[in-house]
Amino acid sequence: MAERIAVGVVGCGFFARNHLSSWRDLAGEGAALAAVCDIDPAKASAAAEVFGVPRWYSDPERMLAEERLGLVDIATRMDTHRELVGRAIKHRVPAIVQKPFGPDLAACAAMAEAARGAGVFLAIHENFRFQAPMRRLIEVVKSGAIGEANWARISFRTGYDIYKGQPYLLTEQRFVILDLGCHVLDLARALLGEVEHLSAETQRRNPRVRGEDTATMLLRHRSGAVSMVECTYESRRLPDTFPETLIEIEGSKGAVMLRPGPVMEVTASGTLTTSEADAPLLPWAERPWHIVQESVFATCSHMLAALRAGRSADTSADDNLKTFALCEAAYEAMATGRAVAPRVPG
């Protein structure tokens, strides 16, 4: 059996099961869920109970100063990930942290930074790449089966009630860019590669929401492919596909698509070959989030080998930098009316 990693998981909320149901199953792989903390007690508690985790706290200082973690998941809001993550950094506690990784471009080089410095192992819960479907799309494209990736469309649209599990959503100034954005824009760069620069629109289509829940977003990227990134929170259509993310790929020489399903469309050397891409479903998953609760599982699963390996996590915190990077230009696109060059610090 694999050495064993002592995990620490802060914030036990409404995502944050998928966290702990990922742990407990990856204990052969390593993973040791040794301590469970949330600033509401009953939250904490219960989690532990229901996880079989031997000890909770109210106060992330008193759990990271009193175990011995080999690693502490942050899976709370992005408002408190600056002080959660230093603290981890103060006791040399690798760290994993919920996406969106800060409240600003500002704040998460900081972090970067600051656990650059100190050598201490951080990495940003950027779970969409991880999807299986994604991970087979991925695949495709790098395979050279479509020849060079040059024009894209990626797109996430619900309308499934997001608020009433997240119902803080719902008062965000800076809404679907950094809930929803932050995991397109990182596929976009995942398939495409970096980008040069981009224009955005944004709307506010339901009253009720204080940002901006609908963003549509146009990139150019550094090796010359154009992608059409966007995503709403107020889509009518039926069927509604949540929470899948549909893809168009075109490349020199086929295509790949990802349709409803999902399924998986790839036209190379003049023939179309079609199957399923949709993600195993796991004993404590449920349809339709089956899909996002087995990628926190691979996503989980990656960092801790990545961990175990002495190396940084394919969505280390400065790998998100450049995602972040591009959420901050889609803002300052939509604000100017002009296409944006992402600035990613250091």
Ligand SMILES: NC(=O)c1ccc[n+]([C@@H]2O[C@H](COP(=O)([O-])OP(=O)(O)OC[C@H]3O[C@@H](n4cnc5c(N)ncnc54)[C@H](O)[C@@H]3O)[C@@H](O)[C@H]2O)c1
Given for the second form:
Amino acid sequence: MAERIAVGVVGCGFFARNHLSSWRDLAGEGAALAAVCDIDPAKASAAAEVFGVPRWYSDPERMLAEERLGLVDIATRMDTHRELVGRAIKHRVPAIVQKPFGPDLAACAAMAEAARGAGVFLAIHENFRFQAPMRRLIEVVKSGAIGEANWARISFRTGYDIYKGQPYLLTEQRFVILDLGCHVLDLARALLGEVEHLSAETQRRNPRVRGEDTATMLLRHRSGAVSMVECTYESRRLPDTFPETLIEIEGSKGAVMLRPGPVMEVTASGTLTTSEADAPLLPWAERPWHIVQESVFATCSHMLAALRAGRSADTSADDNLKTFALCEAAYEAMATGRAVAPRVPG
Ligand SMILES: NC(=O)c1ccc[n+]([C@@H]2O[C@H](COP(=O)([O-])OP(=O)(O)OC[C@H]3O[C@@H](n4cnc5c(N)ncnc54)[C@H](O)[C@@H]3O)[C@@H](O)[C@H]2O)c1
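Let me have the form predicted together with this ligand next, following on from the form predicted on its own.
All chains and molecules follow, beginning with the one already shown.
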């Protein structure tokens, strides 16, 4: 049995139940849910009861001071991340923080630098590249089966009512690029490598929302590959494939597609192979969220293994600065009407 790592979860809101379920399921890998915290005591105590967590707190500073945590998982919204990450670093507790890393690049850079300076593990819960279909897709591209990947379309388009569970999204000034764009831009990096420049057009198609709810971006990667990366929460197309990301990648020797289902089509050596690419349905998961829920488990498992091995997570703070720099570049590109090179701090 792996050495026990005491885990504390901060934030017991809408999405945290997926983190709590995952940590509970990771007991076999040594994770031990020791404490939960929410500034709303009712949410903290309810989470402790549902997930059988020994202690709950309404003050994150107290939890960090009183518990002997080996890991703190911050599942709150971005405006709280800087303060909470700062507290974790002060107590020298390895930390994971939900996406978006922070509200702007300066805040993200400050958190990454503080963690680097203190030598404290800091990873971002950027879960899309850990989704079961994406893990397979990345494997196919890396295997060389389609040759040099040189064109892609990465597309997340839905009209699913995300505002029901996350009403705060209605009032975000910088909305879809930070909330969803960070996921699809991270996939573009994971699949095709770093980006030289990008251009972007945004739209606010739903009059109820404050920020942009649709983004269409065009990326030139350093490898020479070109990708179209798109996301919207305001599509009326049927069937609605929420929460699937649909992907087409063409390479010098073949192609790979993720079609609705999700179904994977690989064309290699002139032959098309089709296979089912859905995520397993974990016992606590429910459709249509199960692909996301399984990826939360896979992300937590990856983070735990990286921490234990003394290495950075694939989506470390420093790695995620590159994704966040793409989000900032997209806002600048939209505002100026020009292609913008991402500026990665540090
Ligand atoms: N990766 C994904 O697939 C995915 C999906 C949905 C949401 N998210 C992210 O998860 C994060 C949380 O989203 P949510 O919808 O659960 O939000 P939420 O508002 O429902 O929950 C946040 C909780 O944090 C608590 N909180 C706020 N400040 C705190 C503090 N200083 N200390 C302790 N608790 C505090 C709030 O009381 C609330 O209960 C967001 O960053 C969101 O983008 C990620």
